[in-house]
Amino acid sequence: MTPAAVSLEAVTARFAGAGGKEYTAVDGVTLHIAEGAFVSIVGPSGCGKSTLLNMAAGLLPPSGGTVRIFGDALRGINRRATCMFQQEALLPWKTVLDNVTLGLKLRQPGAGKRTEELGREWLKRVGLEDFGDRFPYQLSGGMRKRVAMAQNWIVGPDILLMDEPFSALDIHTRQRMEGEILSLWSGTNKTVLFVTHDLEEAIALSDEVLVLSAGPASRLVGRYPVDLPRPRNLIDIRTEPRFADLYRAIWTDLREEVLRSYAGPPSRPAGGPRQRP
């Protein structure tokens, strides 16, 4: 059997709180995601969903359990992935091409020109083959973040590690780079693993909605697949009857969730995760 490229096996993440106590951000969560899956997670604010990407990456080791990449228990930082965060990771100071072939450049010291040719092609592929030479102060948010996705992906991951990216955009602004996302996904093995705040873009862009109870201690409560059909036509899609379908069905446990961390820590159920056709 192939090993799912990411494999969280009862992971607890546990930090040093006020007065000595601990607090526990996520409590024992299991999940696995196959190659060339696109999976989002949502949960209410504060359920540890970045802390779940975060030890994906390798830059915040379980408190228990194990990670492994590809069945390889992953030690120090995920080689195999990038992430992208809200704040894109962009020096002020280097020019759109340096920074898109930053990566290449400190993996492949050295390759010189070739480096230089990749970083223009995938400007091109972003639409900035214009803007090589500017600074990111001279761009859009909207251009920024194209920026950030060319310098994921110029690496060549095989993980995809994105920690809602696009939420400080204006809607149609993020609709685009929603609809640009997949366009560079779609057709490639790539696995994708997408926080976001937004259950409909959770569905629009995803396999399978992963949703996570209020914290503290969160758990996976809720794992969701998603049989819109693909290619998605972004625009559309929200008025799709199947869209509206699977946005009641899993905002039903959402909700609940949400409403629960109004209420301050909840209670427990027994049992697994939801499952929903």
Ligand SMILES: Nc1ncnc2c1ncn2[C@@H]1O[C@H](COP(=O)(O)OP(=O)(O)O)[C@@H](O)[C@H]1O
Second form
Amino acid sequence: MTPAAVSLEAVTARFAGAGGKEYTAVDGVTLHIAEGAFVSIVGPSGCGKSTLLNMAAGLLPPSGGTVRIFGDALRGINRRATCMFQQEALLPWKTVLDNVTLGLKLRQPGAGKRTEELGREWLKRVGLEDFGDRFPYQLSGGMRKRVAMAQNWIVGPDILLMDEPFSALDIHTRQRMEGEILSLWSGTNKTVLFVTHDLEEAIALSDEVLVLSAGPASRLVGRYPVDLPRPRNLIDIRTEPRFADLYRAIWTDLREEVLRSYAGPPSRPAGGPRQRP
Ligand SMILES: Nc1ncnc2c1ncn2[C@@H]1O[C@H](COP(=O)(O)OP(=O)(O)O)[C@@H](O)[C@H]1O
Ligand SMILES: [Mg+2]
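What about the form predicted in complex with this ligand, after the form predicted on its own?
In what comes next, the whole complex appears, and the chain from above leads the way.
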């Protein structure tokens, strides 16, 4: 059997909290993401979505458990992955082209002309071929996202980790970006782990939606395969009956966690099974 692209095996994340008390953000989460899958994680704000993603990226070593990337225990930064965050990290003093090729130059210094060619190819793929000489401040929010996408894809990662990448965009720009991500991903064998608090976005994009419980000590409380056919028309998909069925089913789980997060820390034992009324 081929190993999963990303495996979290009973991972736990503890942080030093106020007054010297430890805070357990994520508690014993196990999940396996198959190569080539597009998987989303949803959950209430502060439940530990970014924490899980950061562990998969190798930016945060787990306090317990193991992260495996294609079967190998991860130590240090995950070199087979790139990360895209809500705030794109473009260097304001570099041109769009230089921003796009930055990661490539760091990974393959001396590639020279080929790097610039590849940069221009990627600018074209994300519809910014005429903007290579501009600076980030001269671009709209959607265009800056496209630069960030090109930056992420140009290095040829096997895994793309995305943490609410589109949540700062207006709804129309956001839908366009979602479509562009799907068209970049489809036909590749790349694995995407996508964090969002937006359930509609998660269903529209993914093969599977994972629901994380409210913190502290978050756990996975639901896994929902999304059987909507591909390619997907993101403009119309939200009005399809199957979409509504999936939304209703997942929201039942998620709603409970969102309400719990409003109510504050639970009285249930951390990590214990959920008590259904
Ligand atoms: N570096 C850190 N130090 C202390 N607490 C942290 C740190 N990172 C995250 N946390 C806490 O862990 C919990 C989960 O955070 P996070 O993963 O960012 O949530 P989400 O992305 O789901 O909104 C939150 O309560 C947050 O305050
Ligand atoms: Mg987050």
